[in-house]
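In structure tokens, one chain follows: the form predicted alone.
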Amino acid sequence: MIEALKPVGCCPHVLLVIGKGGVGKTTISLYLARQLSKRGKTLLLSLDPARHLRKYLADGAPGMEVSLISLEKEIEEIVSRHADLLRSLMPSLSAFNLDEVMDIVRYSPGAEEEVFLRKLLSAYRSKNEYVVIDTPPTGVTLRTLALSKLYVAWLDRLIQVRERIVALRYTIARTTRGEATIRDKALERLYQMREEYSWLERNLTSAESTSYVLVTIPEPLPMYEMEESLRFLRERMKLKPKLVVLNRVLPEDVAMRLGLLEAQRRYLKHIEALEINHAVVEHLERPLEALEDVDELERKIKVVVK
């Protein structure tokens, strides 16, 4: 798989592997990550909010970094963020309920997609050489990434009022006092969300920086949310995935007696028409349960190089 992707451009290189809760995201990434920590420093990250990972991590996991948020932890610690930021901006707040505000914060949608996107800023900070993250259901995922581009041009407009406020405040008192030095703390605050947010944009839509990994079953929701992520990718990040997985796939003689065959064999063909690097994962006898039983996948996957 790792020769497929051909994850180039540093530090770090970030991996995300993107697909519908139960189709093997969290085995993949934890695959990935092991097969890179064997060329350079790696840091797994799961932003699934299932924290499914944990089960492999009984014993560690050598050679590689791994961290897994938690989620209410982390919408309480971007409320604190958010409640100080109020209380310097806005000092007038402090005579009505600043509780109620926060908790409207805090309840408010798009707060788990607030999360995920400051950690995908903390990602390609790293100093890991390769980040693989294994990502949050795929509609929470596609939200994410939409974001940064949304509140690049969200900040834009907000900082084009400030910027007007603060030159009328400066006219008044130069008008009125005759000189006047103002530092906007208001001001200064969107011109750095603005920077970090454009950055993560360039970093999430250059294959330099990033490789998107999209992984499905053969079966028909999975393959429809396969099909929109390609689609979210193609025209919203202006990319297509290094690789797309078909994970479980049954052998033949099993799929025949299951009368699954021919839709299985459908769903193969139609990954192969994608013109993608793909790797097909057949499907195993027993459940994952260690980090040993991960690294048996090599035996068990074919990759198909376009």
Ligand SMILES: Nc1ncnc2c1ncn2[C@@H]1O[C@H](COP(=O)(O)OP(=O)(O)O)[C@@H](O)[C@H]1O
The other form holds:
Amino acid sequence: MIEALKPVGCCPHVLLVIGKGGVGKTTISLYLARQLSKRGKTLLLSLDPARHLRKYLADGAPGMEVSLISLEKEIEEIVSRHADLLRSLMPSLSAFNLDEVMDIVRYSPGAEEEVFLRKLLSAYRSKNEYVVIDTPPTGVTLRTLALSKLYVAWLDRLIQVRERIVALRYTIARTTRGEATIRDKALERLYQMREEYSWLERNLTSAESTSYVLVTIPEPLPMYEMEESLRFLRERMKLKPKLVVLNRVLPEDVAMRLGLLEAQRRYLKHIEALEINHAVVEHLERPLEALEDVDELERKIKVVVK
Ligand SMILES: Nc1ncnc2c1ncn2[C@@H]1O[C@H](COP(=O)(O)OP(=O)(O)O)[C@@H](O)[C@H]1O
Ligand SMILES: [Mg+2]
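What would the structure be for the form predicted together with the named molecule, rather than the form predicted alone?
So here's everything in the complex, that chain up top.
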């Protein structure tokens, strides 16, 4: 499956594994990370850590680093850091008022996206050759991907406003006190943030540094969600995924017995018509329980490179 991801640039190369809950995102992410770890230092970053990932990893995963992140927990940490800061700045703030402010942070729209965006930044900055990201629900993922561009646009506007203020202050300082320079920490921070998010945006839209992997199964809703992600990537990010994975495909005799053969064939045809590298992964007859089961997928995968 790794072959289909070529050209895999380096340092680090980030793989974003996207798909509806339950389609096998975590399993495929783990499989890809296992394969990539044979080539170089690999981090598996799971933002969708289900219990069974811990089960797969019960005996550790030699050769790669694994980081399991709960977006909710991360948000709580941010909330408590804000609370400490507020308490120190405003000792008179009552517990009641503080709770109210904390709830605003906790439930503010975009909190999950913001945490995810920070994880993305740290992934591109990390000292790995590969980072495989097992993404949170598709909605959060797509909104996060759209965010860096949006941030750059907001920051451009904020910078314009701030530059005007600083120019005015400079004129006043020079005429009244004869000062020739003025430092503005806010403006410096805004420049820094714009640089950071433009860099992230460049990484996210570069085939050299990022591979998008869409995972689906031969069922209506997961297929629909895959199409949505595909459209988003094409229209908003101007790129196409490196790989589409059709997971849990039944052997034809089993599909026939279950009356699913026709639908399965239709979905297979649909994937082929996308003109994108794709991998068809057979349904393992038994539940996946250990790392060896994930490795066993190797023999169940058929890759078509376009
Ligand atoms: N090819 C496969 N064959 C059989 N079971 C699979 C296969 N891929 C995934 N599974 C099982 O399907 C379930 C959901 O997979 P998971 O990777 O957790 O999906 P997601 O992360 O998208 O929610 C798990 O129980 C997993 O073991
Ligand atoms: Mg998962």
